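A single chain comes next, written as structure tokens; it is the form predicted alone.
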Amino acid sequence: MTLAVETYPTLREAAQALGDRARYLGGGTLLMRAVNYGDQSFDRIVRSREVDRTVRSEGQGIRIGAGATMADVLASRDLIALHSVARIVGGPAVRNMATVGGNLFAASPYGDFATALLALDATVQMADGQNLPMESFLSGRARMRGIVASVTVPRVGEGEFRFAKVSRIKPKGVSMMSLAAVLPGVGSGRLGDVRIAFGTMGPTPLRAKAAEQALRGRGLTDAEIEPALKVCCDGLQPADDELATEWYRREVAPVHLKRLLLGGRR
């Protein structure tokens, strides 16, 4: 396969050459995967001299440039919530080029920082100038031509956002599942708008939303939070692949979310 490498100035401009073949180059960690496995799928590269790695107040929130490492993620005190996120994705070499920006693209069964931005209703900022919501955003990512140009980040209070990776092989080994929430009046023993959001049980990221529904108004206990296991998995897709079966993640995703609502107590 003869690949061509064309390089922009802006991502604008590395949008607007983008095309049915082409695929953007970022960090390459995705990239450069399919180029060693003789993906088919494309001929075109393109890339950018406009690399957005910075990570700044904005608001209410955080923006993120889309070309911030996982490594940049870590040493940002401002990102502090999403530094056991950021810490779990691969190793040192993988987290000193995976941006947040490529973590938006990866298929089932990566993309847990993806995950966490989900549960946290960040929302994507395109080249073109277009905002979106992660949830649409997600959705729509199959068909999706834009690049990425920042993600913004709503702030947390202390303890409100909780994540886990349930993988077969520690402490790299790629995730079986991971599950994120934002518990807002977690301190007051009433939640609030919760949100929860599952890897790996769908094509995407997706939000548990009957059993954000069933915890709304009650306490972190073991009997105030039964009702919100029994739906966990109500609108997921989880599919059969190498990792585990539908029928395995279904049984565990209950499990798996207890012990993030109780802070690893059983």
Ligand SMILES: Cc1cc2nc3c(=O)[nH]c(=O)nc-3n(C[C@H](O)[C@H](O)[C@H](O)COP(=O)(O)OP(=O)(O)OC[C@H]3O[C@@H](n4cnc5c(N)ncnc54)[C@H](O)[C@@H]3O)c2cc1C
Second form
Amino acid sequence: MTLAVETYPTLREAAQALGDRARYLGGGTLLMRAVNYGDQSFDRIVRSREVDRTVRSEGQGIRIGAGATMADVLASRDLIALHSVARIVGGPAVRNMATVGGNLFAASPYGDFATALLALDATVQMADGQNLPMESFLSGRARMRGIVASVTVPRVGEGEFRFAKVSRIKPKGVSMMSLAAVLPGVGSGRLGDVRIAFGTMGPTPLRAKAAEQALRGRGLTDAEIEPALKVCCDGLQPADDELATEWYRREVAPVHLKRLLLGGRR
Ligand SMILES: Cc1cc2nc3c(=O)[nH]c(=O)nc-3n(C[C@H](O)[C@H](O)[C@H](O)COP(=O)(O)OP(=O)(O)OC[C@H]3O[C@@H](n4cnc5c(N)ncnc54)[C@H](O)[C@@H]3O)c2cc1C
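Switch from the form predicted alone to the form predicted in complex with the named molecule and give that structure.
Every chain and every other molecule in the complex is listed next, the one we just looked at coming first.
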């Protein structure tokens, strides 16, 4: 099968050129693997010369160009809260190529950065000018035909964002599960509008809404988080794959959420 590679001057033109049998090329860590494995689902690769790798402050948020790599994230002082996430994506070679835009499309067990962005309530800017909340973007991802231009992440207070990746092989193994939480009010002892997201617990990263609700107005003590732990898998559809069964993921999710919330205390 022949594979055509088309390069367009702008992202918008590249987006217009996409069709059912075309894929946009980000860093290529997954797409080129698919090419090498002979994936027959596409026969055109679409690129653009407009690759935005910048990170800049914008109002209350930080805008990250979709072409920024995990290494770019790690080089940004503005994105210090997200360093713990970028640092665990693959090894150094992968982090030098893997883009933020590409991570939004990476299927389970990948998508650790997308899990963090979901908890952070990021907004996705598409090349055609549309703005989508991360949650809507993810729920429509399977039907998505556009190109992501950038992502805007709200700023969080010190200590309010937490992330954990659980993998069987350290440090470079893929996620058996990833978890991210934004805990407004954590410094005052009473939590506000908490957001919790899990990776590998559904076809895309998903929020644990029942647990979020159960944590509102509570403190971070063993007794006060117990109700949230009991319902943390409600509404989730854990993957059942070679890394872990669905049953196992349901069993260990409360354990890992507890560790995340209590900052490593058991
Ligand atoms: C050895 C190895 C280890 C890995 N470890 C991890 C890990 O620990 N955690 C993790 O989360 N991921 C991991 N990955 C997966 C992958 O590297 C990352 O998810 C990466 O961020 C994907 O980005 P990319 O730019 O390379 O995507 P590409 O391979 O270029 O593209 C992947 C998909 O996203 C689409 N796409 C890319 N950019 C855009 C855009 N801007 N707009 C629209 N569509 C786009 C492509 O069309 C394609 O369908 C690993 C991969 C490898 C090979």
